[in-house]
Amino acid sequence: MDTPAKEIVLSGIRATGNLHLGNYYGALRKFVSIQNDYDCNFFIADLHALTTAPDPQSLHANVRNVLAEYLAAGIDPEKATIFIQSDIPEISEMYLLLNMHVGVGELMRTASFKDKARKALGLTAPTSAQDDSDEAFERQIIGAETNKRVNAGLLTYPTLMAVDILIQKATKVPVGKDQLQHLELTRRFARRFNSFYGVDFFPEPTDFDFGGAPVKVPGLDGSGKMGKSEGNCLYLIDDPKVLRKKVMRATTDEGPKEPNSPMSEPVANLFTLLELTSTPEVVKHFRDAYADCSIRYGDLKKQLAEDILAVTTPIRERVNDILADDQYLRRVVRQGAEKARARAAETLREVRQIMGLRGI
């Protein structure tokens, strides 16, 4: 009896900097936990990173760093396919072909494009639903200063993301809340292609549900989640001195004035980090201290820093070892590219056939 094919999982991360604690708890640990049971494909999205026009040297270094951090966190290249997006030229060709079935209007209406376009043009965020209408947005874009621009790659970002998924025939795609709209667009594009050509070719991917409540890792600035653009990160490669300093500077408040007072958001964020990285006994100790107003935030932060270091230090040390082994890194990406290209090339060949690009 044939062994049933494993479901195909795909996830990528932009090569825009080092990975942080939010990436680790929100994604990497989960990826490691599923790599035995699924056909896992994890890639470094260097083409997506081009939408922000990065310095070429920095982009190359970021690709190496993210690759090393993937491996150091426990993703096994013998179990999962790890590859660099630009190593798969079939992605770029299919990006062009799929764009022939994508409307400019639906791309301009995506929330992420509006946000990033306004940021690129130095425009203020809308203050009302009327100001955020499609017509108002188009007027802002057209009326923007001529020395600023929104590149076409930013507009067609959802198409490229869809191609990443569809070219591998992935059915499970772990995405954050801010990417759900892009995943729904991928499903729409797949349906549209299948309907237009009268084929049942592309599967419609769904969000990967790992089970349980999603992990939201807060930043150190008192609000929101940990993110590179927010500048509130604890990076997996932060050395002990840097990490301790960041944690000690984390936003707090004046402390509870009455027993069992509700926590402010900054303090609740620190306890969230504590629950992720510390033992239940440590968490209980500080929760009890908060409840009876005896808590000292300095002691909490010192304990939190040491517990985070217990998680990140082994990863940081493995990252340094991996980055020093160029031969191993080249072998991993070569092996990953071969596996990813095999499926991508077959998908692209069939897409060309379906679209009538068959030659003479």
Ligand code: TRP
Given for the second form:
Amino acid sequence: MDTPAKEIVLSGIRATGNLHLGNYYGALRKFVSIQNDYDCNFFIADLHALTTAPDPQSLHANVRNVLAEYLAAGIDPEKATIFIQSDIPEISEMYLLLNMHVGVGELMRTASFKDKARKALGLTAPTSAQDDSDEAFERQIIGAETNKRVNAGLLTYPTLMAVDILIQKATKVPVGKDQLQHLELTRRFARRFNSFYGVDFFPEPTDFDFGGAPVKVPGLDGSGKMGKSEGNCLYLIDDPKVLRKKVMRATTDEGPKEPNSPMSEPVANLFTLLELTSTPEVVKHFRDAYADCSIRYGDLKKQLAEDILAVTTPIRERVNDILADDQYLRRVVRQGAEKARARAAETLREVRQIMGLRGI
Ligand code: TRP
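Same protein, different condition: the form predicted on its own was shown, now please give the form predicted in complex with the named molecule.
Now the complete complex, all chains and molecules, led by this one.
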């Protein structure tokens, strides 16, 4: 008997910079943990990166960096399909086709679009719920009296993401919280396509459920999560000196004044990082020290920096080796593109048929 086909998993990371500890715990490490059991497809979203107009050299460098970081973190090209989005021209064609079934309004109401569009126009986020109404936002976008513009690629970002997923007929998509709305749109577009043409063609993808609470990796600046745009990142390739310095400068507070005081957010964040990277004994030691007011944040930070380095150092060393081996990098993406293209071409061929694009 045939073994049942493995479920198709797909996820991508935008090529906008080096990967950080948040990417590692939130994505890379999880990708590695499922690559034996699923038909995994991990790609580098360079077309998506174009929505924020990077200069060509840094875009190219970032594609290489993310690829090397995927490999260094343990994604195995013999197990998972690793590819570069723009190596699959079928994605761009299907993006045009799917856009015919996507509404401008629903794209404009997407949270990530509002966010990025405001940034592009140099507008600040609204302070009251009223200012955040869709009408107010549309007036701003359409009527913006400025020489800045919001490119249409930013608007259709969710279409492109839906195509990434649907063209591979992926059913499980590991994404962070900030991408769930895009995944919801993907499901909606799949349903709409199926019902418009009366076909049962696209499966509706869902978020990959890793079980347990989602991993939140905080930044070092006292509040919020670690993120590229927040400028509070510990990068996997930070060298030890840089990384130690960043950790030693992390925001804290004046220290607990009474036994068992509640923790401020900056200090709680340091403990969250410690929990991710240290042993339970180390965590307990510092928790006890906090509880009885004997804690010295400098000691905590020193320990934290060393424990983070124990995670990142092997990755950093591998990244450097991998980046030096162009032939290997090329081989990986050629092999990945071949597999991803075969499936994409098959889906696109059928989509063209279904839509009536069948020549004469
Ligand atoms: N939009 C995702 C992000 O910013 C990246 C991405 C692009 C993606 N296409 C995808 C993720 C398809 C999952 C599936 O992180």
